[in-house]
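What follows is a single chain, given as structure tokens, in the form predicted alone.
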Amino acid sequence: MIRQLLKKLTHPFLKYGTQKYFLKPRAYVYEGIEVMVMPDVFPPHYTLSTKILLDYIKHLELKDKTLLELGCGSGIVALYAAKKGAQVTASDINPSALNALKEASLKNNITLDIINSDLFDVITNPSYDYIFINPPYYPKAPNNIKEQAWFCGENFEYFDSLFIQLAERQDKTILMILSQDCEIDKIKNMALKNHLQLDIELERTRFAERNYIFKIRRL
């Protein structure tokens, strides 16, 4: 209750401050890898999900594993996985994000495949060893490409499409991070309709916000 009240009180100030701050490209660095986050790309700076995924990947043995970051945004997760030896594909619907990622891959001397794709629409590989997903989950129709990083549609259309496509694939390990702020039970039920189950792989609480990495498995 206290956390919700504080969030309600501070949100207008945070929104104004972050919008103003991210009107120009901002650098983000993890383990010596630097990316420039464009104004219309999901910023990992003040959100917890990206850092939690990066810390999780740190302990994985990824050498020669195939890995897809679906909806890569800044691409820092994809770059870090590639630095650890994975054969990485990074996909996103936002050309601005992908152009910045291409520049970051050159600057950091890290090789990976970069694909402009809405979910799996133009991804031809039928199976990866790992898929990482940091999805939009607020129920609102996005008005532009920037908002697609935050809003999943009024009726969670993003998850409808995601689970339908995942159910047809043969990937080994699919991991998705969600915050307690989203409607987790609704998302779980949507997965079940496609014979998929979300099991908690990791739970982290930071600054009074609980995040979960779920492993998506077939029933």
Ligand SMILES: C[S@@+](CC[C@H](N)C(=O)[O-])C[C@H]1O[C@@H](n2cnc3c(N)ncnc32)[C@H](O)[C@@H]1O
Given for the second form:
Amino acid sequence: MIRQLLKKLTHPFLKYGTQKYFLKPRAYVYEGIEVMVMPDVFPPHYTLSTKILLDYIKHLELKDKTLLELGCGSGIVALYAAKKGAQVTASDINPSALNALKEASLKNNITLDIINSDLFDVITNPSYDYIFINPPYYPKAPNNIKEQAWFCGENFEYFDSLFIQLAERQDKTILMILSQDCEIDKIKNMALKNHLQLDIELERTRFAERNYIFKIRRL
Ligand SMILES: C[S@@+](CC[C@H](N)C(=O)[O-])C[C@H]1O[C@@H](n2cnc3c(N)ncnc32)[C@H](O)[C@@H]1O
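Starting from the form predicted alone, produce the coordinates for the form predicted in complex with this ligand.
What follows is the whole complex; the chain from before opens it.
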């Protein structure tokens, strides 16, 4: 009950005040890296998932590892991984996110490849050492590019396509963050249909919301 109330107050997509706040570009900073988050881009400020991924990456040895952030949004995760020495590709379906990321990469003097792609459609590397995914997971058809950061389609079409494509690839470590707020069992079953299993790699509870980083492995 308290959790539901907290959720209502803090869900950045639902909260009018927050939506208004994000009508202007807003800076987000992590470990000295600054990105400008455009109004139609996923804001990492009040959601927990981006910060949990960043804190997880902090402890990884990434020097010279190849890494893809699929659906990079502001690109803060991709930039931080590149700063730690990884050879990073940042992809997203949202061109506005990628334009801002190009500027952030120049301003922060961090080099990475930036690709506009619907999932893996124009990604040519068949295998990365790491893939990080913070997916849209609310079941509703997105009405525009901004909503694509939050909604995965009425019937979870995003996950359908994602798991079909992942199953055909050779990547070493695939990590995906999900919240207890989404239909984790349904998503797990969709993965299983493609012979992929989601194993818990990390569990974090903040502000009464539990998040999981799952490792996706082939069966
Ligand atoms: C929840 S946001 C996460 C953003 C960023 N990774 C982070 O952690 O802050 C999901 C991102 O996935 C992108 N996205 C949604 N559908 C996509 C697709 N089919 N192909 C590529 N990116 C997609 C959205 O534009 C959005 O930037």
